[in-house]
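Coming up is one lone chain in structure tokens, specifically the form predicted alone.
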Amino acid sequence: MSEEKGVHELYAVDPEKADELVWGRKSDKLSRRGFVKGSGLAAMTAVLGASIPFAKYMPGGLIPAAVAQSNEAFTIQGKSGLTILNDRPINAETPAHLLDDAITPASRMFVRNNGIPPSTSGIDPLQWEIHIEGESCERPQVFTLGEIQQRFKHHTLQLQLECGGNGRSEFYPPAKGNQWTTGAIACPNWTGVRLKDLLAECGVADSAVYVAYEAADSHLSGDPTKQPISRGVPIHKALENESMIVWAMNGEPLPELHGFPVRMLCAGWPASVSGKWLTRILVRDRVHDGAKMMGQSYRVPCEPVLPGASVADEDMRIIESMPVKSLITFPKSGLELSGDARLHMRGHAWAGDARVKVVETSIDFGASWQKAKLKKPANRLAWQHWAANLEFPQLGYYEVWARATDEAGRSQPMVLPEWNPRGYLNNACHRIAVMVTA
């Protein structure tokens, strides 16, 4: 289950697991000393706001005294109010009511890691190298980030990123993986260059099929020969104006957990195709076969299946554009409202590669729907803001549901979409509880 835990509770259950969850580094199980190094040390010093001169002597499973003084729910440095999911290193989601900003601030953006982030503290970001190569790359080249910033036109766009497993916790039977509720979605402003401009400089052969990334994060096993994730997109998606190589979020350098110093961004598709800590771009003459591209990773059945059914790998398809979806960001679920008051509510809606055409709300469990006021997106592949005013006919318990429909007429299901083994693409209507009292 998705839980928010105080730091003492985390360490009381399993100190070694807490080390891995909170700091992203496994402790030395023999001596339980010297675990604080690399990315683990970077995470801890970021939380403490200072270096740790004797970190090499610090026992594994020890809560830093500065953190141990409080049992408030542990918060990741630079984040505010996120809920830590406890089955992978540093994965955290944002409660819906904290996503109310029109442009998602870095402090409210969800965190999704497949491996251990690299230690980038103290590096010169302008010297970071990106290799562009592959079977269908005509002129393989190596660029530093500084060269990219100097040679190519800069663009700033507001672009959505959503984890393919957002909403997984609602599927039954349960699917394996982080049990996201609704908060693995964000839509900040990003600054960088168009991926297609870099590819044009290097030459894309007619044989090009896919564009993929490799990154600097390390595998959870510690095996340097294994990659935690290396995914990509078909060539047509890579060549869109909104597919970018970015180094800034909301006018500031990328936070370390979001790919500092540079990442790939292909909005509207599962966020797993937008590789962080980018080191290599591959122009492939085939569908990319990197880590998390094969088997059932980020794939759904080609045809509907019964809940709980086993599906052969060959009967699964790669997820591309994300489905239409909406979120109620105000008010927070559980609101008590005076019987004569109107409810002013708002939220966001998005539809992968498409545009949202209408958002509706219901107070009678979907028996009837009222159209909300919907704004245009800031640019293609940005979410759209909506607002509605509701009145309630009598005192009692209500659920307010929100439903979006895209320009192709595809609407959110009221309860759950078709089941799939990995719990991807849940775009069921978001709902909140409202109690109307005298």
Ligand SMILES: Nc1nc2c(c(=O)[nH]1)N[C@H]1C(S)=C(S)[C@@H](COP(=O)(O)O)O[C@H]1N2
Contents of the next structure:
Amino acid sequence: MSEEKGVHELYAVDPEKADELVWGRKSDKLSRRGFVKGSGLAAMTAVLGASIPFAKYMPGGLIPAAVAQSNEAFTIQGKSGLTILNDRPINAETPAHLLDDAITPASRMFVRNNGIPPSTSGIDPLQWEIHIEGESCERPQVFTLGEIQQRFKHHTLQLQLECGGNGRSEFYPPAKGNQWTTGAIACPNWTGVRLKDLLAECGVADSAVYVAYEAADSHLSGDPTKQPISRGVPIHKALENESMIVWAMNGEPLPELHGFPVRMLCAGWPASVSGKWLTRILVRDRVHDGAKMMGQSYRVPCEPVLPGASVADEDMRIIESMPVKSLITFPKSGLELSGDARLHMRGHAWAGDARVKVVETSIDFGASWQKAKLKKPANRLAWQHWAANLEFPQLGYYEVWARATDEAGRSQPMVLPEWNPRGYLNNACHRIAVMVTA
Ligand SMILES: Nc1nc2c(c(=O)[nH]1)N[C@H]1C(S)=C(S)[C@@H](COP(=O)(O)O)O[C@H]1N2
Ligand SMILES: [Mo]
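So the form predicted alone is up there; where is the form predicted together with the named molecule?
Okay, now the whole complex, with that chain kicking things off.
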């Protein structure tokens, strides 16, 4: 069911970017003609299965004919098996069965870009500047990432990041935006410093209400006065122990697509508050009014509305904690069990700012539920692993459903939660198909 974009489509839109993604090669800005070299050449050689004697004349932006003539699907460098929803900006999600790892590897982490990422390859990450300022910042300062790494205590935490629009594709009437199914969730390890340590150094005035980010990516229109996204969180969320600015993911520098060299991370909330390519932190004396904070973005109706209704901006509220949710990561949907009607299954569950209290599974469309084994999170705001052993009473087609409940007693809806204009917060039960045969 993967809808990967053909290599042609990508090149048609942005040949330079395509080159970078497909081959990891960079066009030479000075001569305005890129040539294949270095790691790009190595990648290309590996794919073609032969050396390229005249590589030094091979122009950037050219699809090697050997690849162009095959129906080879386009894949994003450093990723494997992701479903591409969009190529400009790049957006890709991870099929549920590829999220089986306890700690999400970079190769399996979804990508959500609202604009065009900055070109950061070859920069010195230690010299990257982060400005801390805003109406309620008492001592505005500029730090390099190197200074931040030297001066503040490092922390490593496993933290979940889920796009507010994850699950959007199931809403009806449909909502505009990336048609995420279940794969815009990840839970890697992150290393960085606490936002509260940084902010303490710069002085947070009593008037502080919100902490927001600005970033180095550019608006899709190319207009330099516009930002693709600049969001934030209330001061209480920014000052939590788990709110960080991070430069490493699973012990490696952040991948470019995930915000290299540094990003913000406020887990458990829509991932749009976790700004990539961080350049500025604003301590605001009001609710932040940056790009995608206002209007209908990342907002849901204050009161339930009929599907398809239009809702005035003033009747919408900003999404805060994400709702309770779970995923079946093993087995992959469509499994055929033959000769043995038993199944071991597993997955993860998470609940925004809250803890998951119980995960249950059902093989009878929710008529009855069995409790699964549930582990504690590695730390606050990390997803929790669950596992269950199921037995099917007779041959036939089954659906296995999983449902999590948080410590406040809130659980996942079986079919769909409340409809909302932009299709956020779909935490419906995940289900997989299992066929039991003789
Ligand atoms: N600078 C910047 N930060 C950003 C975005 C962006 O487009 N630009 N997208 C946001 C959204 S909507 C999501 S869901 C997450 C996705 O993070 P990822 O691409 O590392 O998975 O980044 C957030 N941070
Ligand atoms: Mo998002």
